[in-house]
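Presented below, as structure tokens, is a lone chain in the form predicted on its own.
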Amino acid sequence: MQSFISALHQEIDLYKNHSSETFTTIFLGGGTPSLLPAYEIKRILDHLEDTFRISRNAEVTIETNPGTVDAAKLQGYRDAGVNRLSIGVQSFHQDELEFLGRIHTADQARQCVRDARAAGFDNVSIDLIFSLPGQSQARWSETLESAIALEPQHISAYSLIVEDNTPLARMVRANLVSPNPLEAEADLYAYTMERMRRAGFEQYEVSNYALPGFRSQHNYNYWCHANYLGFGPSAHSFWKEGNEPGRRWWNVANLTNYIARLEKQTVPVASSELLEQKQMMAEKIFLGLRSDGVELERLERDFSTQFPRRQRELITYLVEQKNAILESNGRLRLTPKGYLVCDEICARLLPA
């Protein structure tokens, strides 16, 4: 741990020459972070405000796993200048948290509220998990009315994904289990943003849920394409300045390698990317129809280039469907209904 604490505070003076952007957020996730006891945390926190321009009123959120933290160490977060917390709670069932393997109890999760808000926060989320394979509406509804009931100002629901080389992976590639049907999970996603919506909640992208005034910004600042930069094994960074192409790197994602390179004080990008025209205007589509929608004249404007025939028609067919709204102010945004198929209505909008 201190090998790695080390290397993370040699990269972030490689960075000091990114002093003249002021950033808004600071997000600590990725793995577990709460592993950290609390004064490192706030030697991290200390040296990025020693180092770049950070607002006097930035979210600063690190994401908790229930299993690694207690009241003492949530407060010494706080102390040390957390305001947001994101806790993996991902299930109220045991069963189902052996299978995520997950190393925490339901009554540990609930604990892991009750000793965030004894500490003063009062900005928290919480994630979760659904269409675990045979998973019923009976069963997560159990789950979401758990997570509702402990007052969260933000809630993520995610469909549980089978990434490769994972140890789900190959469980399913044995038949040992089977992903729920595509179908069973349209019924979970559909009645858990209906549930939210009930519950106060305002759907602002795909998976995520908040309170009014509880959105979070570190992932809006993502979506629009805004400066970031990310330190640790894997981190992603983007930066874009002027009218030039951004550029996004990422960093090796062997743990070794990244103190290795540190050491010798070299930065420990993996490889890079250059964003022109064209992959910026995709994503724009992407992210925005996943999020807020997309203005689409001005996105014509910023890109100089108009949509074709065949995609305003797709955009006609989409708001008679019910699938989207095309506000007067010319932004096209998804319905929930449209949020079921957004991957397939993103792939079809998307420029040629």
Given for the second form:
Amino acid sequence: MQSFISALHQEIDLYKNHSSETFTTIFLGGGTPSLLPAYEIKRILDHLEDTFRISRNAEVTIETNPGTVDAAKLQGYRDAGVNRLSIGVQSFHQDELEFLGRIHTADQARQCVRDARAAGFDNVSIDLIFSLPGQSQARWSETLESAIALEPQHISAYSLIVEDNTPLARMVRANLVSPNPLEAEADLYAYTMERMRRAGFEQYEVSNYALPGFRSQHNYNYWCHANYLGFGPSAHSFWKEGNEPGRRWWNVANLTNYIARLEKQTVPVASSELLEQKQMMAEKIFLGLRSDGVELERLERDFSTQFPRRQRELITYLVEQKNAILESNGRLRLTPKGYLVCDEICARLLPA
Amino acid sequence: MIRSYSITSFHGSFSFLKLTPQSRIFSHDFQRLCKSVPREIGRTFVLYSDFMKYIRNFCIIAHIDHGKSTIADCLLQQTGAITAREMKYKQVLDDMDLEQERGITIKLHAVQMHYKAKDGNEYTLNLIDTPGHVDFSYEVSRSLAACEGAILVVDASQGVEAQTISNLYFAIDAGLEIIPVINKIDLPSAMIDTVKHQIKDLIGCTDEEMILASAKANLGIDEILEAVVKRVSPPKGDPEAPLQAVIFDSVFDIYRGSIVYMRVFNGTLKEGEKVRFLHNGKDFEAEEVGILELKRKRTDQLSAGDVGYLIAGVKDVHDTKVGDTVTTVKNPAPKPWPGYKEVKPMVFSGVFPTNADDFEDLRTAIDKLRLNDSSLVYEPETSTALGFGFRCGYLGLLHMEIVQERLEREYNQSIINTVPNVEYRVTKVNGEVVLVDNPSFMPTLGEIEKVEEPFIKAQIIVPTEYVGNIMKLCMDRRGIYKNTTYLDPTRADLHYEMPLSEIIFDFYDKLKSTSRGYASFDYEILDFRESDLVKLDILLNAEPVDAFSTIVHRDKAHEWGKRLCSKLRKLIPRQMFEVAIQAAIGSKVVSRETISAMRKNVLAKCYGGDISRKRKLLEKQKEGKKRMKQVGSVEIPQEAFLAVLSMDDE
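Next up, the form predicted together with its partner chain in place of the form predicted on its own?
Complete assembly follows, chain above in first position.
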């Protein structure tokens, strides 16, 4: 653990003179950063403040897993400068938590949210997963209602993804579990979007819901091609300056390699890509459609191109069929009906 | 005995010397030489009229797989025209890749052999290969017409088949001497006596006239060669008359142009002479003439009785039509050799590039293909579903498949082929008669007085136990029963008249499957007959998809529409919107299916580390969509256009 932390600090140092740009958000996430004691978090945040220009009221989030934090630790995070908590609750059912390989209980999850509030966090997000194999709407609704009852400012609700090379994927392949049929998944997703709307949350992305004023600034930056630097194994960074093509790079995934590289004072970058105009435009389109919508005319202007006839017809049709709405400023935004088939729409609207 | 004439003195004494084609001479020239040209002493000549006695032009008639090519190969080896080493391909006469794969002959070729017969004379044998498929029956008739004899090969274990009979009748009509050969007699399943009976019933020959052979075991090959020499008559014709040479094939060479394969019936053609193709009156200069051994062999001249080739700088194969007569400009024949006809396409389909951007590539490819396929006709076509493409006309279904495969393999084109159809003759209410080879151009119901379609005379030979199945199949296909004869107690020969449109669509496969592969089938075009035909349209979300339109009999329209709709429902993937599939005649919907909308297609997470991967995933999906065709808002996968071709699968 200690060698990872020093490697992380070394990596931050490598970017010392990278930019004079002001950063508006910090996100400590991926894996379980809440395993770190508050003073380590403070050291990292201080190091970042020393190295980069960071705005005074920056959004500083840490991902925490119930069972790894107590009231004191959360208080420590708050004191270190963290002002937003994202709590990986996932479910309020014990069997589901076990299925997901989580170490915490439903009670610990509730306690975690209460502790966060006691520690003074007024921007708390709860992460949930739905469409577990065989999950009924009733069962999912119990989890969702429990989450809403805790009055968080933000909820992320993800439909279960069976990622390759995971224990779940192996179980699916061995026929030990069968993923929910798409129909059921669609029903649960549609139900979620509707329920969140009634609870007063704005859906501002496929899986993200926030009370007004509490959208995640950090995520929003990802989705509008803002510059970001990522530190740690597998971390991705994106940087674009002026008219240069945007560059994206990512670190080696293996922790040992990561540490070894930094011990030798070399960048732990695994690979990178330069984004051509067409790729930038593609990303703008699907990131936009997944979140806040796409300003069609502005996009055409920025990339000096035009959507071909087929795509224009599709856009009209999408609006007619209420998969999307076209706002008065020319922004095409998906409706819940559109979010359900978001990838299909994106693939059809990508530049040829 | 061979007589060649050698001038050894002014008085003209004769000696017997080896004959070469180059040393042939007209009798009047010979006499003139004998009298007046002392410097010709020592040269040998053969009179044309004598030389012709030692030529035999013949072909082989056989059903697919009955061993035509292996017999041909044996003859070539036996006469030394080919060595075992040269037998690079199993069947040298079929030199197109496609032919080799399918084991069928598409293009005709000829090959010359020299055979020293038991009578002590050396004979020139021209074997003219014939295509083995009904699509090419006109070419078959032309190559048969170039012969004086035919070897009828029948498989000892299979017996006589429909194809054999129809080609045999062509041969008998052309006055050819038939030499029956029963092949594969060494197979355990050989039924020699049964097959002998079948052949006797067919051509009324004696037992002695039939040759028992096995090309595999090299049995009976000598007998065949002897029979060709003894029983096939030598060519007739006058080498000094005006030239009449009939084209039985042509191939295209990018350097030399169209290379014409022909049989000379009268006259003599020398290199350098001006030649004329009688069907269009175009003149060319004979750059090179020669005979066809395994390769072309230049001989400077060809004369009556010869089979050979002509290269005349013809840049378009359409100038060198099969069946046309070649003559000389200087001394033209007053009329063509009888039998020429324009081959008309019988089957039509649309050919479109898979990717609309590739239209110009497809045009180039099809233009090139046309250069060595004089039967292919095409014109540009525009489809709302498939974009720009070509409406192609083919001799038949096999020809269509060959064209498609050649476009794909030889010219690397990725194409979509629409449902094939025949040509309809539509009489409109206003009396106007139009030919419709594309369902899209069918006049509307109200404009139509009557519709006529081509009918065929079908012959099906099948073991008696499957007669019931075959009769049911033919009835399903609107066949009109004519009569049944029996080749022997176990094999029936059924005759039907039926619409061509009913057989261009998987009839052959059905025939084979309902008879365990035993039925054989052949047909010829009869005439146009009035039928109650309607145009059936397929609509996707109320938009007609022209590429799915078909013309069907009214009684079958409902069933057809129902099956097409249900097939399409399975083939068209769910879309973002509900898709209504309708089959309609005019404005009347006869069948309907619905593809419910896609419920969910969205990945839950996309943060900083997921963006590249997500973009690549979507780009891949987008690439996949490029291969889809779009009608209105509906995306149709290519398989849907292809699978309509196999409607009877269920």
